[in-house]
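Taking the form predicted on its own, here's one chain by itself in structure tokens.
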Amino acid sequence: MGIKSPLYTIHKKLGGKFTEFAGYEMPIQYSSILEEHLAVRKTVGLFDVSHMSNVWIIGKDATKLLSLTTTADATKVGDKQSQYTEILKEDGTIIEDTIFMNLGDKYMMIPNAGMNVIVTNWLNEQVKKYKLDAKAEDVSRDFVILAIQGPKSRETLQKLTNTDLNSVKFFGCQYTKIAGVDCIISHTGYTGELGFELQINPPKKAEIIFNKILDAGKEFDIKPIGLGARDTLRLEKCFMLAGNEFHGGRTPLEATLGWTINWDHDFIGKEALLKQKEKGTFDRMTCLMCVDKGIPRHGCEICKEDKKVGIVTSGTLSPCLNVGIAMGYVQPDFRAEGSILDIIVRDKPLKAKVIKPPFVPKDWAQNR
């Protein structure tokens, strides 16, 4: 099996059922994916996401390195702010989507599971190539990452810190203490709900915080959440999963992530993206809600009148909507909102409508 989280023993005690993901043995669920999913949408849930990575970016030219190697202009990301961005190859295709945090004295980047070595090596290669005074240091095994997500996440976490969490704005980040333990807090997440993520060092102290959060959230019926619900939660909000949505070499323009690109600075891959943007004839990420009953899955073909026009990258049964939903790349002429396409599931066409993301609106739980 894979690498175990430092919280493995706690997960076992809580009844976690495990799966291997990107080299890690992580809980996929504790009770049921449906129950855990709805807990996050309606109240609050606690995730161990230690399979994610931690990379310090340090040195006099750390800001230059980030601006060169991502689509973001790091000079525009102030102290105590974080930024979602992509790292690209010269041809404009995505190596990794990631978040980096400006912590004043240095930056922390959070690559996806299993990408820590690839990202660290790539960054350090650019340091040498462009003769920068900077360094990327992989410290993934030195941290545990917890995510607390849901409408009651702030109320729950506020019980454990003197930091006014209302002052930590969306995509804000800072050093703080949670349950007396030093950590880094960021107002981010992967669920589309109110939430925070904690970077905890050393890992042995994460057990204290994990248990304290569960205690603090009892009045809201907090639940531990596994990777199964994490996936359905992100898909309902049309968030990308790197291994699915970027597989095979996709660009930010194809992934409809053009909004993350700061065109006013030079970065690796910019020239290729400008050429693609000018050409305009490329498949783009598209959201499809099933009209017929059925569950689309990764790899299903998307067709129009028996002609293949796209491919599903992620699909599931939406726990909130109880209908099949999918994301996938579709040819530009077939992406108009309201268009009906066929998703081929087990050799049968499943009618689905092109919709504007997300599938589940921000106020979904309030209307239930």
Given for the second form:
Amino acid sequence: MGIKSPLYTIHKKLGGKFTEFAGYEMPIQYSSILEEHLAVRKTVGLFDVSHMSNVWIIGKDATKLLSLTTTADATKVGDKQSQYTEILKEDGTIIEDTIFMNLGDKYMMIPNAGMNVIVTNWLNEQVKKYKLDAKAEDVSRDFVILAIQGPKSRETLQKLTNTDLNSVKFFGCQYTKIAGVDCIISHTGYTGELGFELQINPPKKAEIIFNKILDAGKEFDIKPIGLGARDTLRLEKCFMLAGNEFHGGRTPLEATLGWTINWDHDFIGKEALLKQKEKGTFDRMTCLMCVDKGIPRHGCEICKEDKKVGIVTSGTLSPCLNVGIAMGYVQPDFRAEGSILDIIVRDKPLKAKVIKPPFVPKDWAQNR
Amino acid sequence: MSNEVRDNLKYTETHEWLKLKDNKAVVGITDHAQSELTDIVFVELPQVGKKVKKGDELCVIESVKSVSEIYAPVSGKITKVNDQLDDAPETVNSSPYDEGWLVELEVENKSEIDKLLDAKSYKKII
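Could I have the structure of this protein in the form predicted in complex with its partner chain, to go alongside the form predicted on its own above?
Now the complete complex, all chains and molecules, led by this one.
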């Protein structure tokens, strides 16, 4: 089995069922994916996402290194701000999508599960190649990462800290104390709901925080949330999952992540992206909501009148909408909003409509 | 984790149950199976009239994260399917042995039923 989270015993006690994901043994669900999913949309849920990576970016040229190796201009990311971005190869394809946090004295990058070594090596190779005074240091095993997500997440967490959480703006980040334990807090998440993420070192201190958050959230019926609901929550918001939506071979333009690119600075992969942009004809990430009953899955073909025009990269039943939803790459001529395409599930066509993301709008539960 | 096993049923190693009435057999999945699958959100049922051989795919049950094939415990012709599962697939979770049945088969060869597991033997494998 894979690496166990430092919180493994707690998960076991809470009834967690485990799965191996990118070399980690993590809870996929506790009670039920549907219940956990709805708890996050309606109130609050707590995730252990320690399988995600932690990399310090330090040194005089740390900002330069980030600007060079990501689609973001790091000089524009001020103190206590974090940034979602991608790391590209020279040919413009995505190595990794990630968030980096500017903590004032240094940066912390959060690559995906199992990507710590690849990303750290890539960054340090560029340091050498471009003769920078900077260093990427993989500290993934030194941190536990918790995500507290849902409309009641701020109220829950506020009980445990003196930091005014209203002052931590969207994508803000800073050092703080939660339940007396030093950690890094950011107003970020992967659910599309109000939420925060905590980087906790040393890992053994995380148990205190985890239990205190569950206590603090009792009045809101807080639930521990597994990776199953984490996946359905992000899919309803059309957030990319590295390994599904791209695992090499796709550019940010194809993944419709063009909005994350700052074109006013030089970065590895920029030339290739400019060429692709000029050419204009390439498959793009497209969101499809099923009209027929059924559930599209990763790898299903997308067709228009028996001609293959795309492929599903992620699919599930939407717990909020109770219909099948899918993300996938579709050829440019077939992805206009409102178009009806067929998703082929077990040799049968399932009618689905191209929608403008997300599937589930902001504050869905409050507006029902 | 629920694991109810009923004495009056026959079972397969792949967690289907079968109940014989004259030459018709009703088929479903066991309590153990529904509990392992959790949150059943879609059941794809076969056409009435279709003939299946023992071990063939009978229908497909999907949970949020998984797709599972359900196999025919015996050979026969499908005489009825549980249409109510189209709108309420979660019935397989709440009532796997009663309202959550899947299909009814006209049994081709009764000797195949003798080879299925009884409750006692099935309990041993779960």
